[in-house]
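Only one chain is shown below, in C-alpha cells, and it's the form predicted in complex with the partner chain.
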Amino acid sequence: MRLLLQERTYSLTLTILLVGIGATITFPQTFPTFGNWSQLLLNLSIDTIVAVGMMLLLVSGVFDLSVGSVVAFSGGVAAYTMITLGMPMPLAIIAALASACLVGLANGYLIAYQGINPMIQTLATMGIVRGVALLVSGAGIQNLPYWFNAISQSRLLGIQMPVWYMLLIVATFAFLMNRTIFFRRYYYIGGNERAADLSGIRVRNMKLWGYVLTALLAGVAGILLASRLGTALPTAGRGLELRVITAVILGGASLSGGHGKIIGALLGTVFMGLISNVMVLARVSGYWQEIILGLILIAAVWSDKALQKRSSFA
C-alpha cells in the first residue's frame, strides 16, 4: 500500500484500470474493442514519442517548450527534401532528423553553456521554429510519397505502425535510463546539480546532449506524424509542448528535477488519451475536455503531493 502511495506509476496504473473498468461499463459495444483501443494507442503515440524525451529531461530539472514547433518542422523539412528538392525519401528523413538535431544543439548549447534560462530559450525557439516551419511548408505539403506515408500507415498485427515504434522507443528509453551509467547521471543532475557536478559528472554536456536526444525525439514524431497524414502540416504540433508537459507530470516526474520514469511518460499520455477517449464516446464537447483535463492535471499533483506527505508520516 505504501510503495502504490509513493511510487506514481503503480497508482497511475491503478487508476487507469479503474476508468478502464468503468468506460467498459458504460460504454461496452464501443470502448473495450480493439478498434477503439488500437485507434486510441494511435492517437497517443505521437505525444508518448515527444513525452520521453520531455521526462528525459525534467528529470534533469530543465524542459522544453519548442518541440511542438520541432515536429511540424521535421514533418516539414522531409516534405520539402522529397517534394521540392527531389531528394530520396532515406536522404529526406536524415536530413529532416538532423535539422531537429540542431534545433536540439542550438537549445542545448545556449541553455547550458551560456547559461539562458530554459524557459525563455526553448519559449523562443518555439516562435522560430515555428516561422521556419512556416516558411518550409507554406499551406502544407500534400501528396507524399508512398513509401512514405507507408512508414506509419502499414500495420503489424492489425495495429497501426506509430504504436510499434512508440512501444520500441519507451522499451529503449526505459532500459538506458534503469540500467546505464550514462543516463542514470541525469538523475543525479536533477537530485542536485551542483552534487553531480562536483562529484566528476559533465552536467553542461549532458544537458546539451538532453536537449538534442528530445529534439531527435520530436523530429521522428514530426515525420511519423507527416506519414501518417500523409501532409506535412505547418500548423502541426500546436498546444503539443502543453500536452506532453502535463501528461509525463501525471507520469511522475517533478519540475524541480529527479524524479521520473520513461513508463511514467507513457502512463501519462495514455491516462490522458483514455480520458480523451472516454470524453469522445460520451459526447463530451470540447469545451468541456480542457476544463476536465486541467482539473485531472490539478487533482493528480495536489493528491500526490496529499499521499507523499502521508506515507511520509507513516
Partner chain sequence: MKKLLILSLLALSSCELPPRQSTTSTTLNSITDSATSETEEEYVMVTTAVSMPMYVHHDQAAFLRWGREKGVKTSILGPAEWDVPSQINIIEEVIGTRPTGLLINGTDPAIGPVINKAVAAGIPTVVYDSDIPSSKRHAFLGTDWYEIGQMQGKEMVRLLGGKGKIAYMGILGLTNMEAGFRGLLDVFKAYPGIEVVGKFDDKANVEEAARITSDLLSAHPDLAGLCGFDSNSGPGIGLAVKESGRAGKVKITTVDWEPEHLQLVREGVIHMLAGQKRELFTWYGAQFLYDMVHQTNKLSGNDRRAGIINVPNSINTGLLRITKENVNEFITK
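Target state, the form predicted alone; input state, the form predicted in complex with the partner chain:
Single chain only below; no partners, no other molecules.
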C-alpha cells in the first residue's frame, strides 16, 4: 500500500482502471466499444506527444507555456509552404519542424543563458508565436494535399496513425530517459542544479536542448493535427499547455523537478482523456468540463505539494 501511494504510476493506473470499470457499468452500450476507445486514444494522442516533452522539462525543473502556440504555428507553416509557396510536402514538413525548433532554441537560450524566468519567457513566446500563426494561417488554410492528410488519416489495424506515432514516441523517450546517460542527467539537474553543475554536467546546454526537443515534439504534434483535420487552424492547440501540465503532474512529475517518468505522461493524458470521455457520454456541458478539468489541476498541484512536504519530513 505504501508503494502504491508513493509511486504515482501505480496509483494512477489503479485510478484509471476504477474509472474505466465505473464507466463500463454506467454506459455499457457506448463506453467499452472499439469505436469509443479508438476515438479516445486519437483525441489524446496530440496531448501525449506534447506531454512527453513537457515531462522532460519538468524533470529538469522548468516548463514551457508556449507549446500550444507552437502546435498551431508548425501546422500553419507546413500548410503555408505547401499551398502558398508550392513547396513539396517533405520540404514543407522539414520547414515546419525547423521553425518549431527555432522557437525552442530562443526559449532555451533566453532561459538557460540569460536567466529569464521560464514562466515570463514562455508566456511571452506563447503570445508572439500565436500571433505569427495567425499571420501565417489567416482564418485557416484548407485543401491540404492528399498525401499530407494521409499522414494522420490513414489507419493500421483499424486505428488511426496518430495513436501509433504517440506510442512510438512514448516508447522511444521512455527508453532514452531510462537507459542513456545524456537523458538521465535531466534528473540530476532537477534534483540539485548546483550539484549537477559542480559535477561537470553542462546544465545550461542541457536545458537549451530540453526546450528544443519539447518544441520539436510540439511541432510534430502540430503537423499531425493539421493532417488529421485537413486544415491548418491558427486556434489549434489553444489551452493545450494547461492540459499537458496537468496530465504530467498527475503522471508523477514534480514542479520542483527531479521526478517523473515518460510512462507517467502517457497515464496522465489517458486519465484526462478518460474523464473528458465520460463527461461527454454523461452529456456534461462544456462549461462544467472546463471547471472540472481546472479542479483536477488544482488537486494535482496540491497533491504534489503534499508529497513534497511529506518527503521533506521523512
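Residue numbers count along the first chain shown, from 1. Rigid core here is just the name for the largest C-alpha set that superposes within 1.5 Å across the two forms. No experiment lies behind these values; they were computed from the predicted model shown.
Participant: Does the distance between the two CA positions of V19 reach 2 Å or more between these two forms, the core being superposed?
Facilitator: No, the C-alpha position differs by under 2 Å between these two forms.
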